[in-house]
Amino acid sequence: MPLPTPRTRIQKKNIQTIMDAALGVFSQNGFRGATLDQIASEAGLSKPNLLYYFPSKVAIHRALIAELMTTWLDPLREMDAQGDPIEEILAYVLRKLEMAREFPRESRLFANEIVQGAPNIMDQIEGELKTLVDEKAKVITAWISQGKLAPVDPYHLIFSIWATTQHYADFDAQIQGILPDKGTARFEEAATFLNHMYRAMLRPQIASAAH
């Protein structure tokens, strides 16, 4: 088979422009509400030009989700079984919160897809994501059995981390409505709160010596 022709600099630039435009349109309107015309307009390209690079709305969405899954899962992959358990988990919590700050559109894109039943990414959720979560759940279970963590359900711990960090991206308008004067300080305050909450929850209880 002949090798695929390498993309030119202009082609790479146009693909990235389309991806950036689609991220904004999908994160605001969801998959069903987004249209190719909206994406093309946002990208500053004609619809035929857009279709030269991506044959359908589904193709653009899948490309975005594939890119997002890599970015989203990297912090969980970095959780080191040989590290200090509480510090490893707290590093994951704080990195996820920072991602909510740095990548709010990506978070909302993912949330919109999940709310709709994950029709375009269920294979990735049941495959790559589940495999990674199962792997890290075993690490957390081992830490608990070694007495290094308080006994918690590892899966619900991971779910709670997602909920308490991604909330700051997915529901940012609500937070800003309630805390209008906080600005970016809301993330620093959230980091302090989550650090305290998870440390208190995960710290193993040392039984006092019997007298």
Given for the second form:
Protein chains: 2
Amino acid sequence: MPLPTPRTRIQKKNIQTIMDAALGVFSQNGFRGATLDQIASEAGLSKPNLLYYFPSKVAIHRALIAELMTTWLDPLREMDAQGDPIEEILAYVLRKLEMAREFPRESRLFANEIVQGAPNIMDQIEGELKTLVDEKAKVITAWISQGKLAPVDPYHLIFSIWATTQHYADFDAQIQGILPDKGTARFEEAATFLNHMYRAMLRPQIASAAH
Amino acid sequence: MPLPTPRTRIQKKNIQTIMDAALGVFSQNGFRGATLDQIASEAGLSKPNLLYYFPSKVAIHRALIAELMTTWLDPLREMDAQGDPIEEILAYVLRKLEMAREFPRESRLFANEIVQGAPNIMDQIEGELKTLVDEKAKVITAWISQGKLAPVDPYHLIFSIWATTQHYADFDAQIQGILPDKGTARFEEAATFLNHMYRAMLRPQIASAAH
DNA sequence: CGTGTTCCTGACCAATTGGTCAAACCTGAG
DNA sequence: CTCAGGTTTGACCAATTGGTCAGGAACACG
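Would you generate the structure of this protein in the form predicted in complex with the DNA, following the form predicted on its own above?
Below: every chain and molecule of the assembly, starting with the one above.
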């Protein structure tokens, strides 16, 4: 029985190994496309051994998603209403881009889940996530009404940030197929590009002609 | 044997029915996650009947991808080097957004394929697609050197357009979970937002102070 | 009508799948 | 060393999967 909290160091190690292997397999094949044998093989364990630590395939997936959800939203949480609006948003963009580079598997796991209709995490999207987004949207709206940002829809602004940053993880195969160079330069180029893009669109226009 | 070109009207109709059903199933579950039984059931045909028209599961998938690739790139092809740069790019953005609204299943089919490493279409990405993108990147670069656009990396500009527009199809579940309204307003809002975003970032800055 | 071709199906198959289980194997505290 | 607990595995199972096949049903066309 998989104990709620890992007790022994063996449990800790194996659970970690399994989740790491499962992350790779689920993120590449989606839930239905992934097999326990694949995960077991990737983890260097036997299939019954997997099922000693997790009661079922979905349990592994759920554990992964749960772990991911807690850390995935941190960059957005860090956006500070007290800071300089444009710099705060740009910092958020760059943090998200950094996560796309650092944790592409996590990004793809998420992408797979959402593309398939988010069957397992819709409640968290409509709860935790929506709450956070609503809160930050209010912050952005306040910034706009203070004239510190160009007037844009805060929700779609956030969507565009998710889209443009996660794209570099989720669609990496396509990007690497198109971009001439094959190094990691694409992420640095992306940082420059997104920096320009969001600065340009968020810069408040010259104050209204009337004064 | 599935004849290369559909002959009878029955073939035409059934092949169409199958591909439509397969599009739905593949786009929601990915290739490995989709089953022939599911597709057959969705199409209202028996499984052996599917395999009368297509020799295998991958054949159906290949047919879908092939059909998609031909039309999916049309919006980009239409970008005209002779037109007004900003308007041309914006028209492209809106066409892509329109496709995300009109053909979300096609978008998700594509997304699934790329997220999983584009195993079946990497050659087309590195061939047809790359050629087209290279060509259009040159056009954009020319526009920039004529001072008609702000200087941005043309490749990443195109990536950002793909990301922001397809996001509304691929991640629709998330968007609908977050946005207050549930109608189709999100697409109109997106059009407004993207219009602002790309105009702001592409507008050439005031000519260099020196004159 | 008749008859050759196209279309369709139930029954079947081997391989793979998620999952079980009893028995064997470790491991660490006393 | 011991032995009770945690850990691991080979063998197994029922269900599902992609795919086959022989034959029947529907059609086209003279």
